[in-house]
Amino acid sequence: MAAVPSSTTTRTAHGAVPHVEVRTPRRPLHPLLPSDKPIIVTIDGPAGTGKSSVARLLARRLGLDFLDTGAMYRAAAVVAIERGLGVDRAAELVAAVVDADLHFDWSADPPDILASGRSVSSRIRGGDVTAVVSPIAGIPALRRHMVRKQRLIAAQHPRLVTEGRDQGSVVFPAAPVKFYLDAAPATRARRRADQLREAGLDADADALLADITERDRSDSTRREGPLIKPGDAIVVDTTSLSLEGVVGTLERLVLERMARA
């Protein structure tokens, strides 16, 4: 079956931002999940805990859609870099991001992040993006814009696994299943280095550890949408777990929680 385009409009403080979202037919829902209600599974946690990989594989197993909110903020950083805008020009930066109309092509797996109609998925993991994404993500007006877009996506994709730093605490506080992934900083730095090397990029584990430590501080102390553990989230320490082990644990817990819902 062919992909189905649907026109949507995001309304922001800067006006209406239309785009065409490309959707494919939903993969089969897990037989133990209810088919008559929305399902939002949130996965929060600091950088390098494997949230994106875990969320993507979990969504595939459960037959849900996958939202990588970190990719949205990284795409915003790409826009800022390309237009020469820093956090000292926050209003211009937010306007540029709104103008770039960040959205996903849902015909790809994982979904492809687009800015100004072009894919930036291969660009968002670059070192220059990593260096600036945390302060850019801390701009209050940008976070409010992203929260609106993420809730719009959930309205269009009501069966969703979404990962980030504020998904269970701010964006979807009523989500029926919330997870908080954590891991030792050194483990997270090693995982990020492996991820970069697999993508053909240079990686310095010591520099990454310093970056992760600073990003933890920045993300947890920012005024809007800080990194926090939602009170009703299930904490999973991934330090000694394989990717398969984490996904399997979360799959079991989602099925258990939804069976009681």
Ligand code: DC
Contents of the next structure:
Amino acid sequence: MAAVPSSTTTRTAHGAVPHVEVRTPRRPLHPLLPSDKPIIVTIDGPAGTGKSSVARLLARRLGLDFLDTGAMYRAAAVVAIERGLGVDRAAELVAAVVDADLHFDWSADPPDILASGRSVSSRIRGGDVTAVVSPIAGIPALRRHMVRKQRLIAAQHPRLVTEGRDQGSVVFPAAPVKFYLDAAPATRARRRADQLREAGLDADADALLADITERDRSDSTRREGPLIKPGDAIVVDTTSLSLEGVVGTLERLVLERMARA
Ligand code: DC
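Output the form predicted in complex with the ligand next; the form predicted on its own has already been displayed.
Next comes the full complex, this chain leading.
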């Protein structure tokens, strides 16, 4: 079936671009989920826990939309690199990101992320982006901008699995189901290496472990929106679980929680 474009477009400095709510016909909602209320499922945790794959597959199984907030921070880093702006020029960097009008094309699965009306999805996993994204994600004004955008997206996509670092703690504190995924650092580094190799990119597991450890430190110690375990999150250690095992566990827990909500 063809995508059903909404009537709205956003006009920016770069012309009219398809707005966030270009929709494909939604996959049917899971029959055990209520069709008359919003459902936000948050998945937070450090890099390499399998969050993105888990969130995408979980959303597919439950008939929910999927929001990858790391992709938003990565797209901001792409804008910063292309404009030659570092964290030492934070105000200009944030203005450039606001001007780039980051948004998703929801007709793709997973949704395609655009900056200045151009897809950057194939660019955001590059090593140069990964190297600078964490300090950029620590800029308080940038985080506030992203939090606003993420809440707007949730208003337009009220049945959502959203993954990141601060989704359950800051962005959607009232979400009815929150998960925190964790795994041993060496396992996380190995998973990232496999992911990069699958994408045809170079991967050195030792360098990735050092990078993951440094990003954990940086993401957990920043002042605004640090990576924390929300007190009411269900913690799942994925070290010895398969992807299918994690997705199945989370699916069961969401259905149990929503039956009681
Ligand atoms: O999950 P990821 O590796 O794609 O995230 C990229 C970076 O963005 C990572 O350094 C953490 C940061 N991030 C964040 O600070 N807050 C989020 N909600 C999502 C990602």
